[in-house]
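Here you get one chain, nothing else, as structure tokens; it is the form predicted on its own.
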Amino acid sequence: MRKFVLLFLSLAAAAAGAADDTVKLDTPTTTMTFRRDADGVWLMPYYGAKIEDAADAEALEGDPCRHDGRIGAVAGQAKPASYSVYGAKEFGIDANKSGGLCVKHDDGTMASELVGLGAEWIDDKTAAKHLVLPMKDSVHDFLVLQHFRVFDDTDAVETWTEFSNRETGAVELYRMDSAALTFPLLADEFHFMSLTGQWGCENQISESELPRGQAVVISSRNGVRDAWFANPAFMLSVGRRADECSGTVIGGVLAWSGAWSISAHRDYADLLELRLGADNANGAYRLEPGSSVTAPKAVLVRSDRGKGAVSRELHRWARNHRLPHGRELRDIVLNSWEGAYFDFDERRLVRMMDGLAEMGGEMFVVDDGWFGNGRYARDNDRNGLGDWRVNARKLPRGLGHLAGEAKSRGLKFGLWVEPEMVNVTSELYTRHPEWAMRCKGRPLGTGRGGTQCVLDFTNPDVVDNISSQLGAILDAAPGISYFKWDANANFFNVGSPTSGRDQNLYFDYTAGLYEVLKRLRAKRPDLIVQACSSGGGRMEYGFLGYADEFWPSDDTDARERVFIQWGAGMFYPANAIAAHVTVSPNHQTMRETPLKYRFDVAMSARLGLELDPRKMSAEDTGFAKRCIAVYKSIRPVVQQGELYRLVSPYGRTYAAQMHVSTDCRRAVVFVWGLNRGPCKDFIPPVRLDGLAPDLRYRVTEVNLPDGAGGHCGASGSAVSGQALMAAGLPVYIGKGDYDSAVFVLEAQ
């Protein structure tokens, strides 16, 4: 708090002194301009392409109210304000009955109107610049700092907010959004596209119209699986429909792993609205005096050149400055689950890791089923969560024996934990029912297993607990050097026993959660941690502030996942997305597929197995070979490249796109057929994007099954990448439904 009040103080006192009142944030391609109007209230008037002086933005600037007074003082519904409030006047009419923050003062009012103070550039040696417009309420005592930060690198704009209450008493916030802008007039037509989805078919796609006088919401109440239903992210075109490569488009996301709500609300005057932040679920977010609150960061970026420029400035932003690890190759990764479930002693464990080593794998993971002991022992989802101690009947010789045969064979080692649940029948949930969630005088809920709960991560001795059975994890097996975190259930026992503030449960719960990633990282810093819950439930920002890759879906079918990574790559890289081949049938589908194709769709992401290597035949084990082969010698593109989609799946029967080095010097393309009609498909050439038109390119195609002939005439030849983009890639994909293709391209 004290660092809060200081800064604060530090730039208020700076900015009485100013006498620029427009302040100009450059990104590498586009300019945001903020002015303080003569009611002292900070204006965004300018978000666009980049312009070298501020003053022709605000000479352009419109006013919606200004229409020869035909509609008058009825069309303006908000200024463009850079933090829109409940309750402040706009062009002194009418009040806002939005707005990113909402208040309950001390004294019981609501309405708030904040006064920018100044504004002021801090030294931040994280980011080229960052800049923070301090804002006081006219009348009560309570102080907002809002944040925008920018890169030399990318067009992402990461924008963040801090309440702090020096009233006498404590204040209510209904509403605390991490950003809350009001853009002036930008087009009179807007599409708003997001991702949705349950279990086993996360991040479908939807984009529709927003139309005049109304809002589109997305958000998540689920408190842990906050990714599910809902992605806190979202492109929205401004002005027409746009494609990958062509029109405007506003995108952003929330780093955030609670409750959480993003709006686009576009009024009658064609003003456009954006709210992201957390969602007070569970209640006005009580702020007691002398205390402050940081929202989380939420991220934007704007492209003239359609979505899929969006999706690769945010690839960019999230691999050089929110991932962990994002510059660093991720290794490939054989998880037990499929292969062998709760079934599993250290002797088989140890032959999977020979099936591995001998494919070229790097890294094997024990999933669920290693800990527990006794009556709790966790041979079923049923017992053992929060006792995070070896299995010593399945593992006599623990976890850094095992540790210990994977480094004899070459491999890393690595663990699945689940540290947010408790089972009721765990010694830990016997020591201490009451670190469990519950709801005051309710009967205790449970989950899967019908014993599972949530841990109550606002309680102090939880965190401390968690993070030490964490920590001694790593202490009695040094050589684990993967943890993949999971969490499969949500909030159903709404209630802190030790807290005394439930309705400040659904965001406190967050902080704690960071706390024990943040104790976790500092002990481990080289630890790559996996995000998963149920599946795709913790795809975000937030939790990948501390793990560098996640797992998008449970459903590993191939064809499923060309639409579920399809739609995971919009706003997440291609290195954070964790993608397994698995047996045929598969185990959640029953689809058969042939290995040539659950290889092709699980190399765009950052390729994994899931199955037991000994119940391979010698054929199959020998073709998984030689693409891991193949798989190192494109991982770099593939993993740190910029991704094109080239073609998609809705619609189709066939999806292709494609991945370039950053100097343009080496691409991998894929295709992917889908199911099929009656009808053979004749392709069209796929046209390809990013090449340097002016090199020659090697077409080479890879991932042939011994005798299998090729899906490309050209294959073999160099071509120029003018020509590739503009003529394309001829590709017949027609031996069946689940035909597929790869081509890697070498300049010459």
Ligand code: DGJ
Contents of the next structure:
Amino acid sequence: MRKFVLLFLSLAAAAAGAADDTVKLDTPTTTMTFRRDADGVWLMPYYGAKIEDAADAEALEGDPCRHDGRIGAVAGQAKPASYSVYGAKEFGIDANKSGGLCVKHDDGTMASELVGLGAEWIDDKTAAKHLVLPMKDSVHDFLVLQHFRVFDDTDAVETWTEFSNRETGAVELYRMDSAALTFPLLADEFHFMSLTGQWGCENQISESELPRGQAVVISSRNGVRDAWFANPAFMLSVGRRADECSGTVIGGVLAWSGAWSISAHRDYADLLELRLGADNANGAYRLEPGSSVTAPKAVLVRSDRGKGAVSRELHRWARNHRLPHGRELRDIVLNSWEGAYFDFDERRLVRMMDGLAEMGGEMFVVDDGWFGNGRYARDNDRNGLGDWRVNARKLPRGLGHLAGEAKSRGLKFGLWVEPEMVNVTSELYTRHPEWAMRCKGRPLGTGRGGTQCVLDFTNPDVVDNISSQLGAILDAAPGISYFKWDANANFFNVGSPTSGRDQNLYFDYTAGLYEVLKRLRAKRPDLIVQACSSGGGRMEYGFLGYADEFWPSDDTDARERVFIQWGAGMFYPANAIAAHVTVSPNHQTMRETPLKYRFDVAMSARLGLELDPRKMSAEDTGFAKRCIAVYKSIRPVVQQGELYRLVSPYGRTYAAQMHVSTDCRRAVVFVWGLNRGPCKDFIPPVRLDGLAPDLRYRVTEVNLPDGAGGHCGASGSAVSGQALMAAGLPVYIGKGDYDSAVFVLEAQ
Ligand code: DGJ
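Show the same protein again, this time as the form predicted in complex with this ligand rather than the form predicted on its own.
Now the full complex is given, and it begins with the chain already shown.
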């Protein structure tokens, strides 16, 4: 709080002298402008393609309160406020129900009017520019700081808002959005695209036109698996529905692991209001006097070059500015779950390690089942959550020994944890039943296994206990270099037995979660963390500020994964998408697919395996070994290159995408059949993208099983980038329903 007030006071003082009333904020190819109007309101008259000269931007701005066909605001309609607020003014920024901020002040009144002070640039070593627009309510001592951060290497703009209560009593925030922009946009059409799904079919793309006068709202509908039913991310086509390479698109993501809501509202005059923020619908946030709260970061990207460009900008932002180790190459993992489930002991795990080492894998991860003791042993999903000590019967020599076994085989070692959950059948619960979330006066509900509850992470004692248990695991086995962080419950039993702040529960829970993650990262900055949460539940950039990758789905069927990973790639980079080769028939769908197909799909993201290598045939082991060797050679391009989606799987019998190194000298092309319809063996040539037109690329097909014929007559030839992009690669994928092909392109 003190930090906030000092910052605010220094900004206010600076503003008094500087009167910085107009601001231009540039990214490499876009510009945002801000202007304080006669009422003192901060407007955002322009967010669009780059305008080099500030004077030009001002000259073209026009009157934001008149319909001039460009600014987009209409007399009597909302002003293009940089941050909309509920309350006071008729044309104010949003007199009626809308508004990113809605405060019940300490005197019980609901209206606010934010008057801007002079803009300020913050000295921020991690960004190219950091702008703050300070504002204060015209009546109450209530302060708002709106932040914008931009970078030299991406068009992504980070924006978030801080709120400070200097009133005498507590205030309640009914809304406290990170971004609440009344966009100066005019277009005949807007189309809203987002991801939706549920367990086993996450990240399905949904897109529809935004009707005039209506809003689209997506929300988490949850506080733990907050990215499961819907992902906090969207792409909005401004004008006609954008495709991969053309059309104006504004993309956005919210970096938050709690309940959230994102809305796009197109009004009668085609003015657009966009809001992203934590969702307080089930409890207005109570802010005590002298306290401040920071809304989560939102990130916006704008492009005139279609959805592909927006994805690539977000990927670059994520790798360079969000993921803890975004520029490092991820290891090839074998995760024990589908290979062993709960049924393992040290001997079995070590033999699985042998198999992984033989194939050339790099990291062995023990999934669920390694902890809990006695009657609380984790031999099934009914016991032991909360007791993070090794099971002495299964692993008598401990985790340190197991990590040593991995090391002696040249492997790194990782472990599954589910720190936010507790089984009522655990030592932890027996000692501290008050540490589980529960609703006062109601019977305790239980989830998975009939015994699982969510721990009350709003309680500092719980945060301390879980942090120290995680720390103790790492101390006992310093060889651990990876945690798979699971969370297999929704928010239920909604109530904290100790905090007395149930209306703040969703927000405080997430703050507690981040505190545990912060301590973990401080203890082991090198630790790689996977955000799992039943698959897809934590595929969001809040958690990904502490984790490097996510498990997109428990559905490991390669054909389903084409869709699930396609959706994930819209907003998240390939190095963050964990994709594991599993057995056939698949355990979730029973579908049978060739091993080649399973590798070809998994190799387009962070490759891993999830099976028992001892059960593979010698032929399959040999093939896997070859694919893993290929993956190591293409890994820098797949994980760190630029993604070009070439043919969407939606409505087609095949799909294709490619990854291009940032210097354009190497590329990898993936083509996947989805199942063969009549006459579908001969697909149109796959037109490539992102290559240097003048370079000649040698095309080589990889991942071919012994004796199998190739899928492209051009394999082995050197062809110009220009021809590959103009005419395309002629590919035949007719060898069964799930045929596929992978090509490596090397500049000569
Ligand atoms: C759900 C995860 O998504 C799976 O990968 C596995 O870790 C299980 N939980 C273990 O209980």
